[in-house]
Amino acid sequence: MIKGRSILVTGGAGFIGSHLVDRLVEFNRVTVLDNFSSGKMEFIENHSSNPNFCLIEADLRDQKAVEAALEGKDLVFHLAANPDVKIGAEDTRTHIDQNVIATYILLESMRKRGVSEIAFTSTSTVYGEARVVPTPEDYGPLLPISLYGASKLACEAMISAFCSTFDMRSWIFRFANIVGERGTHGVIVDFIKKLEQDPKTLEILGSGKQRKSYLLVSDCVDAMIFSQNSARGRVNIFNIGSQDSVDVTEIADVVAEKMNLKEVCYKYTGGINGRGWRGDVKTMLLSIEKMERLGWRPRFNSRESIEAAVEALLDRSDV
């Protein structure tokens, strides 16, 4: 549990960010900075009357706004980013601007304001197509195959350098696929939307055999808070995921079942060598032994996380 801190959460109106804010605001002063490019006001509006909560609508690339938001803060949770992995194959600039440049401006603003602690949400895609599965944090070389993964790896490198150069401390979280209530993108959201439009046929990108690890967002937030509170190294890097994996076809089965649909015809696009898109890592399972040694383990496996996420998303009318 984190208590008594003054915290800036970038991207705090987003999927994971809003769940994190829910947990932090009870015992801390929390400021959310979000430009609402993908975040939603409805995710955080229940905190609007809480004296521990403040919202700043601004872009991380506005350095004056960022410096102002950092006034009096002692910890930053940096979640703001463009999370669309697919877009990098068509637009090579977006992830540089919204992930790398934005992170640099945040770090430079922290340096100027004397804020020395940052927790950063990275991604399993920094590993690329790892030869070691489950993949540990010390695996290398790190050779991402998407511009999204490359941008997150660049952010990790900058954070490490700022920590060493300017006496800062960081927690870097390499996520598996995080799913759950308020999810706005990803395979589950994609399948629900498609089946709402056509309950008989479901297009599945790639071969359907892409096999990855999934984690419920509540477990993810638990892990972030637990590790930030427990690990005190200069640069603390942790995989956050489940202990198993499922393939895309199994996810389609769960979605169809939860929507009470029978005899859905699956149509696979085949993709590039079975990938769903350029930059799609076909097999991903993270080793979470480091987090387990710290004292944390997930409550739900991949299948259970997906089932809970589908149920939560079907309860929403705007998926």
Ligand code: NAD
The other form holds:
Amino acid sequence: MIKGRSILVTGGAGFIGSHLVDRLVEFNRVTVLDNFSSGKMEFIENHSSNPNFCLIEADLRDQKAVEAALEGKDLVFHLAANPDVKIGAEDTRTHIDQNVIATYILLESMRKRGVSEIAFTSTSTVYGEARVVPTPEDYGPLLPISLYGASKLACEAMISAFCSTFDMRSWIFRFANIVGERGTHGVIVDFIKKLEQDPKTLEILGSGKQRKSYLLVSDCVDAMIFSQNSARGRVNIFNIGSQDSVDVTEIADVVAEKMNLKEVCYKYTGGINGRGWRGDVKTMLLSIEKMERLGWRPRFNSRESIEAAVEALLDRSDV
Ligand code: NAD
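Following the display of the form predicted on its own, present the structure of the form predicted together with this ligand.
Let us now look at the entire complex, which starts with that chain.
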């Protein structure tokens, strides 16, 4: 439980950020800074009359706006980013601007304003094609195969350096695939959209055998809050995921079943060596032993997380 803090949440109008804000605003003062590039007002508008909640519509690369937003804050949850792994193969600049430069501006603004605690949402893609699976936090060398993974690793490195140089503290979360209500991107959203357009045929990127770990967003937010409150090191790095993995074809089966569709014909694109896209890691399963030692466990496994996410997303008409 995090209580009585004054917190800035960057990307707080996004999928994961809005769930985090729902939890933090119960016992803290929370300011969201978001440029609404992928975030949605409807995810946070239920807090608009809450005196503990404040919204700043701004871009993280606007240093003046960021410095003003940090006034009086003692903790930052930094989620704003471009999380689309695929675009890095066509546009090499976006992840540098939205992730690396934006994170640098935030850190520099924190240094200038004397805000010393940052919790950062990193990713399993920093491990690249790990030879050790489940992959622990101390695995190395870290050789990302996507520009997205590289940008997040660069952010981690900068956070670590700011912590050592300027007496700051950080919590770095390397997420598996996070799924659930308000999801706006990723494999489940993609399959639902495609099947709504054509209930008979489903295009599946890659071989369908890409096998990864999935975690429900409520478990993810629990883990972030729990570890920020419990781990006391200078740079605290944690994998956050479930203990198992599922393949893409199994996800297609769950989506089709929950949509009451029978005999959907799957068309695999084959991709490059079975990958869905350039930079797609084919096998991902994180070791969560470090989080378990701290006292946290996920409530749901990958299959259960996917089932719950599909149900929540099908309840929403505008997926
Ligand atoms: P999201 O796109 O829903 O949320 C990102 C939010 O940041 C959006 O509200 C967007 O409007 C905002 N934003 C983006 N660039 C901004 C900028 N320059 N200035 C201000 N606001 C900006 O994505 P999400 O899935 O909720 O991801 C949240 C974080 O978790 C991201 O950092 C992402 O890289 C990381 N992550 C997500 C997953 C996942 O499976 N969803 C996995 C690993 C890591």
